[in-house]
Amino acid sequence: MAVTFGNADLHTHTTASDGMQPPAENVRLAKTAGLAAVAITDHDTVAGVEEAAREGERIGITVVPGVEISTVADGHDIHILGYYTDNEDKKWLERLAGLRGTRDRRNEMIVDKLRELGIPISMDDVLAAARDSGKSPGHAKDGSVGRPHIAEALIRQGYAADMKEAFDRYLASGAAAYVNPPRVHPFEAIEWIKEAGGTCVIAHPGLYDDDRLVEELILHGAQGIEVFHSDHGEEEEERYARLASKHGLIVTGGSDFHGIRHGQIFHGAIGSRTVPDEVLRQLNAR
């Protein structure tokens, strides 16, 4: 696989949240792609980092500890990436656990809304989909279950043909069963990451359709911006590169790999969006 921009993919998900591959497999895929480094950035959990780091040491590839925090601002789902946090910090881990509690409540609200629409799936069905997707028992306590697992339950019961249809009809913003419960504000996530000794980066800003809000996050203290992402086109990359230059931000990038579901790669293959490994030193230095 050709490496497009450099040799570090700083955005991948594993079975510790809603990815399809165990953390060690993401590391092996990165090695196969010719990368020097890969980040594990699961949703609201760092449960997959340790396994990935062990595999990285074994096969000779740098594993960047990360997390992707789910927040809401002005009705938008906003994701903040955190890198090099102190994952032994008790307060930090308690905060992540609280976020997973919100995620669990959101899942239950979505399932309730689906049942109101006449689709009789249950949380047991969703949890079974999560288990069957390869979620390691070792990650069960600290891992997170999300909308892709609900989508899988819908596919299994014949209410959607594939992931795209499940999201388009039921789970994406504005779809029939979409819900957006109260979450932490991204300002708070930025502060939490810094308090845990990490570096905070605005994830995939092109998906928010609100550059005013993106600038507010920068002014509040975001230290980097994900310029290169599988869902960014050339225009978005150029626009956010200019924004990074204007504010002196770290330029990051990653595939946002979630694995392969029913023949579809979400969002991109590991190594399809990357940055030079010099960025790791910038993230660590902050």
Contents of the next structure:
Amino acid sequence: MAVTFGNADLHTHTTASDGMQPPAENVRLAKTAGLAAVAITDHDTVAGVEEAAREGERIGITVVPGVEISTVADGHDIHILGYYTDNEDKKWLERLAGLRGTRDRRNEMIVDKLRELGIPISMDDVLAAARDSGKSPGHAKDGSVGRPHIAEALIRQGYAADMKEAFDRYLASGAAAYVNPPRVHPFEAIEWIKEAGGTCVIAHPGLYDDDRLVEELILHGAQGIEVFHSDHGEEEEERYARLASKHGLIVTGGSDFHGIRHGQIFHGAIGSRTVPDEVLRQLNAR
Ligand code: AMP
Ligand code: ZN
Ligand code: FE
Ligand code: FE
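Show the form predicted together with adenosine monophosphate (AMP), please, the one above being the form predicted on its own.
In what comes next, the whole complex appears, and the chain from above leads the way.
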């Protein structure tokens, strides 16, 4: 294996979930940004990993196989990142497919609630919006659909001017069409990732406003924590770096790149948050 010294962006989304760029494009953007490695961490799917890995081999940059699992604890959305899972493991793939089923039903509940509010959009409109914002037919089967695609449908039909308005008015936690039915608990996601041979990391802990829960996740076996994230301020980086050192956790970071929607980069450009690629060894210790 080639010895590389450089930076790694360990959190990016692609058209396999709600990102705007196909997996290979994220890899090229990472190369252009001068990174040594980039992870593909789509919501509840590993469908983008293979294409990214192939592109990585072709252009000479390390691709880290990842996933970001949506879980709910006490009604709060908690995201758990998984790295280096065995994506040939049937049980693991079935579990992810189950999560996408729950997600699809959640999406339908949101669409129903929008209809109750007098906004006649359908799941077909949402899927069309997903397709037109770059989701390739290849990802229609095992990719995931999410709220940004519903937002896109709302924008297209004139019910919101932009993503911010679509989320603020309808889709954000507590907004008019928000629903959050029970999902897998973060403890379970941690176990699933480990059972699939991977390493589990608490995603963007600063967004939960609940450090007690974050400590519980650590006590329950989380192996790493995403200290550096586009939505973290300096104070949060310092706080979670201290927590990581207290518990001996792997320190990760990433941009949470979703591409550009309506002229805005979500959440940050590839390479805008990184950790030394030395961290890859810690994540791939098995
Ligand atoms: P979902 O996984 O379907 O619940 O959708 C969550 C995704 O929606 C996140 O990963 C973000 O990409 C996006 N998102 C959440 N809140 C906002 C917001 N206020 N504005 C724009 N995008 C958002
Ligand atoms: Zn997303
Ligand atoms: Fe997330
Ligand atoms: Fe993310």
